[in-house]
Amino acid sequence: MTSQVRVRFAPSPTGYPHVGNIRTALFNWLFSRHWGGSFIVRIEDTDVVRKVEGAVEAILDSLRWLGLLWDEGPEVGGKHGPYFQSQRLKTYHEVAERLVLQGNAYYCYCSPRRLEGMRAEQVRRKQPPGYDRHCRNLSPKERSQKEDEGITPVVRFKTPLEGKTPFNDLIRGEVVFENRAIDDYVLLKSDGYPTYHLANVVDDHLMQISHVLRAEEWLSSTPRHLLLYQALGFSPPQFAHLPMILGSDRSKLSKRHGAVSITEYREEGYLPETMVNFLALLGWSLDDKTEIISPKELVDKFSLERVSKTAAIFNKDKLSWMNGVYIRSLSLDDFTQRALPFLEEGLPASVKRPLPPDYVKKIMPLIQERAKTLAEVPELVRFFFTQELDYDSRLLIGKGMNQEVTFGALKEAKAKIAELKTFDTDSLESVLRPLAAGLGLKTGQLFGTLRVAITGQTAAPPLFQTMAVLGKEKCLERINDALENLARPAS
């Protein structure tokens, strides 16, 4: 690059950031780190009847938390502000009248009735949706009597009618698009607001963006954007289309393949590094087989030349495991401090808080290889905070074994661990073990029958591991209740 790289992410409020918003977010942070430029983010809030109570500070939340900090934006400032769009409407209007001045736009004055009547006139006969251009050659007198009538005007883009508009992509490579295809669209709304193109254009240009990378759906707005930074004597930035992302089916990606928002899967647990590592996929390759990729990585390694020009795919089982895997790779430490917030709000209310640190931490380790979001450790530890557990007592006989034998084996495994002076996996194993082979059991059948009786659970963490943690007291207090579990009469 001979100049300094400037992106933006300009995400409009009217929603929470779902995967889209924050892939095309990753993607624009990866390149302006990659080649050492700025990242801007800007909140194009034009939109006010759509606009959503809470999304800006979702959408800023989601960014933090994801690590993809700004240089200029919203809370930081930037000598290139105001970056929300609702404080530079005097702009707008500036540049709106300079281009009716100049002859490249006009003021409108058809009604919605009418623009309504035209639309399905146009369905009625085929012919593809556009403005009819009934006011582009307005002479003053009608101007005049328009204005007369009280009609509040919006203006729009005078296009050309004639030729073609070129671009090159840095994706899809060279782009063309016949300029009697493209509509004259409005600019400037009857409410004083600027429409995404004119917005768009004026602030690119004013923040000296270099680089528009944005979702494919704007690859056809491209040569609107093109014509007005020409009328205005604007030079364009470069533009890259990103690929779109589709469910596992292949459709449109819709909230039944996964697609929420940013907030619900920090919400359901997934670690932060997962999503970005899951994200810079769905569009981009290192190469053909690496999966889990460190951001660090990321940045060095990222181009706009690994970047697919077909659809990616969003794979929810995919996010799943690869979050499985980071989680495995944290620290114990680390990951019993990201999961203490979804214990206190998971655990059952019965639960003492605030839960005691040390004792979470003896827990963590044993199950820290099963979890595949934080939000089911609550589920996963249960058992050790519960006073009491709840589950059927038939789950206490094994395969191959009865009541009788059952309660025995029990009972049994109760005396021996009575004895033991030192209560730790060692002791346990060295009594436990040669137990099944006395009883004419497998081990695999006393140790489910004694998981059962220890947890409520089939599978559960390693046993003795975790008998070790619940302590000499509390698995002598369940075995007593299994025993008694089994002893009761068949209801």
Given for the second form:
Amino acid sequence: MTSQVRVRFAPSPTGYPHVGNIRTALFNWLFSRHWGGSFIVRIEDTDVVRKVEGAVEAILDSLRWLGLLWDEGPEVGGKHGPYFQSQRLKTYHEVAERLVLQGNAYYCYCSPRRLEGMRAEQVRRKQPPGYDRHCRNLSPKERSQKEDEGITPVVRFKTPLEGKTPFNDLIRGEVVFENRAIDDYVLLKSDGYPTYHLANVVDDHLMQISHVLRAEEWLSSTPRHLLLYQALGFSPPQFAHLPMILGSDRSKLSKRHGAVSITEYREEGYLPETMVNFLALLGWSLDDKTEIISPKELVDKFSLERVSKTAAIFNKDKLSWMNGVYIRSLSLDDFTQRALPFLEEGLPASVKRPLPPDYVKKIMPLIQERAKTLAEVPELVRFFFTQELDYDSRLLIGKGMNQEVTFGALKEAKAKIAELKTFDTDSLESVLRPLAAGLGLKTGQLFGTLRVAITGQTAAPPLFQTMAVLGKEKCLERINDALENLARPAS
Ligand code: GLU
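The form predicted together with glutamic acid, contrasted with the form predicted on its own above:
Complete assembly follows, chain above in first position.
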């Protein structure tokens, strides 16, 4: 298995790309790169009613963002195009006609009303759903009557009434379906568009797809496809159905479990490298324990043998943890570059733009350790940029302290700081540490009070480094404000 590997990601633009879609894209991409094959993107836009404006762009953007570049498909073209099914209608019509001529398909004139009635009756009788083959054996006379009535027919596949359709799924092993459980499904709709089944099979054949890696939900479509391949005399690709993705409560992954759209993760400030690593582990593993795996290693080690048959669990906590790991591993410059758009967007409007690059550069090392997402960055650094801090003055009074002690401590600290000639981490430490002892306070108590005074928060980056970045003037101003806040009766 080398250069003849040709796989495709075939999304339907009926919504924004979600975690499941992109996991499928990633596995196809990894498989193609591992075997030195081709990764093709094909847009399955045959459902005109469910088509969503902007979905194609969102899908392609997500792929690009994750670095899952395609060898053939929209924008890049290729030998087997067009790669939008809506531009291939003629081909599907020809194939459908050929199937009718061969006796493998037939025109069905049943009205939507008749089909609805049939379905209701099936439900009432607790029968499995499916077309009752009403038009399967129409005589030529009956057919021309229907034509004369001006009814536009659909084309249905003439599914064999008996026998079995077995196949070897590369992940699940031998799978067998009884043909009698498959109805005469539609190939060509009355609006002239093919169904997923027809277009998918025709294109996988014409685009010389060697392996179909797709979500488990399509498993029951595979026997339909195989029967179609057989009727057309095409040799089918190999199939591998990827396990479902469930939420932590083991129900189907949905909005309830947090964001499911890849675009949202991007907006929340997850790094593309995190998403690739995380999605790769949704159903595949290197060795059941390694969590952090580089894209190169994923490509080197990816194999269908290590794709699990059982459902994968989407663990949001693990995703946050992993994003923290990737954020910490970025160079400071890279981190700053990536955080900048989030800062521009997320800091209050009152903060002057553009943000001063040198000042930003000094701040970023202080929070790189703590950020779990890029979208958290503005909140973590807001106090560096805003003029006024807004906090409850009671926060200034630490454990075992009272208003008077706190006031005194802040006053003393202010005096010490004002005297400093150089204002950096070391000089701050050298006066403030002894001050705590002099005041009979624990360092934690004094520093806690100062932290609130300087940042307005009880948790913040290291205090002295923070103060050094803010500068002497600003620190003194904020201590003054704190003293005023303390002196004012609590509201
Ligand atoms: N258009 C289908 C989808 O949206 C493709 C399924 C397949 O890969 O065959 O998932």
